[in-house]
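So this first bit is one chain, no partners, the form predicted alone, shown in structure tokens.
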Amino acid sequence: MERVATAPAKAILFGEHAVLYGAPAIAVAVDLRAKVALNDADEWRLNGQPLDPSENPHLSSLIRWASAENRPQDIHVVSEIPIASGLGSSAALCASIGALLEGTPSSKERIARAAHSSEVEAQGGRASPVDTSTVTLGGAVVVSNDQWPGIEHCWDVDLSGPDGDRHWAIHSLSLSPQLKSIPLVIGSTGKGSSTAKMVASVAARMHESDFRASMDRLVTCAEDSIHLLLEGDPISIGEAMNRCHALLREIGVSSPEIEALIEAALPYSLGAKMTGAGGGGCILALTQDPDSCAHAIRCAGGEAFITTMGAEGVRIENFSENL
């Protein structure tokens, strides 16, 4: 019997860069989804082709995690999530596949840990659990160095890697029905960038007092956004998005392509900001006029996706225990 699971894309709403300097990262699941179907097979295949472990380290890690080496599967993937756009496409695939590989359905915590471990292995020991936690839990997720008071603490993640020991506390934050009903338009610049280079450029300027002051304001903005999300007022959240983007622009992680899409989206939005490391990638616009906002983004040269925040996390659509 075919086994099927889906998982959503993710977008970082607040906390880019500031998360490395003590701020929480706040991410939301959005309703672009990746769908994975598994069928028993004579050999491991991915979309009809033999699975090459060297080209698919994420999948190889998950297969070992599930002790499934001797249970080959034909894996078929269909995804609405743009690749390499900072929207968590690999995390969504890892969570979907991880949900199906074991003989019985796994808990979301177990799926998220397995998906994160696969990303750590594929990325040379460096990966935060933001993406994998968000696509697994769905809704809104807060990842911080310590437990955050007033919101649901789910689990902790520890990692020893090339950059030393890291600890994260994973939280689930409930979004109001009003906020979940307002569209979030994602605008893609179509330009990739190196997260490592963007992070390094920020670190190189942290000794500058004015720059550090801007970063301190970014940390505060991220912390304040948790309370705004709990209150659920879209206007206040849009204003916070605008303030956050102004600070990200101030520290030099925006780009002409990002600014063009922000300028196009703002007349139709409650707020708009870049998402992710910057230098390219995507923007987010919270809007009550998604069609006009998306049209403006496309006219400015971007690709637009009309979504909503707070999507359901990884979901098993069909499962057979007879593996």
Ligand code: PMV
Contents of the next structure:
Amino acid sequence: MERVATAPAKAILFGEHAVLYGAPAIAVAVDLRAKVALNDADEWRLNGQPLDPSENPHLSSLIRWASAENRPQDIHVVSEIPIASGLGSSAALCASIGALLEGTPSSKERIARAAHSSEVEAQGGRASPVDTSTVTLGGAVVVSNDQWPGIEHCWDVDLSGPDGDRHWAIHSLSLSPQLKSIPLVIGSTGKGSSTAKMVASVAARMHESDFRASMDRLVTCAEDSIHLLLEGDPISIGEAMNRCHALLREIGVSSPEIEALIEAALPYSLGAKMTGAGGGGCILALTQDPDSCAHAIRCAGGEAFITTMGAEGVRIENFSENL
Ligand code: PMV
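Switching conditions: you have the form predicted alone, so give me the form predicted in complex with the ligand.
Let us now look at the entire complex, which starts with that chain.
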């Protein structure tokens, strides 16, 4: 009997880079989904090919976590989420597969922890739980160093890695119906970039006092955005996105491709900003005119996806307990 699960993409709305210097990161699940189907098989297969553990470290880790080594599965993946674009495609796959691998349906916390551990293992010990907790919980998620007052605290994550001991508090922030109904257009530059390199380029300049002052403003912008999201006024949130983007540009993590898409989207948007590590990847535009905004992004050379914020997290579509 086939088992099926789906999980959404994620976009960082506020707090990229600043999260590494004390700010909260606020990410939303968006309604582009990855779908995974599992069927009993004689050997582990992924989309019709024998599973190569060295090429799929995420999967190997999940299989060990679920003690599923002796229950081989044919894994079939279909995804609307562009890969390597900062939209959490690997987290969505890990969460969907993690949701299906155990004998009985697992809790969201358990799935999120397993998906995060598999990302940590696959990324040499360095991965924040932002992507995996957002695609698992859905809605809007706040990840901070300490518990944040006034929003629902879900669980904590601790990690000992090459950068020392890290602690994160995971929260779920509820978005107003009005915010959930306003389209978020995602524009992809089509250019990949390395998160590790972008993070290192920022770290290398943190001793410069002007640079440090820009980072402090970015931290404040991310903190303020939590209040704006709770208040739910799209116009103020759009303005905060513009302010945040200007600061990200100031710290040098934008790129000519990102700037071209921002310039194209802005006339049709309440606000627009890059999302994630930068240097390539995607932009986000909050807009009441998604068709014109998407058209402008395409004319500027990008790929556009019209989405809404606050999509449901990982969801089991079909589950038979006799694996
Ligand atoms: O582009 P992404 O989705 O990998 O986002 C990276 C976010 C950073 O703040 C730049 C790095 C991090 O580990 O939080």
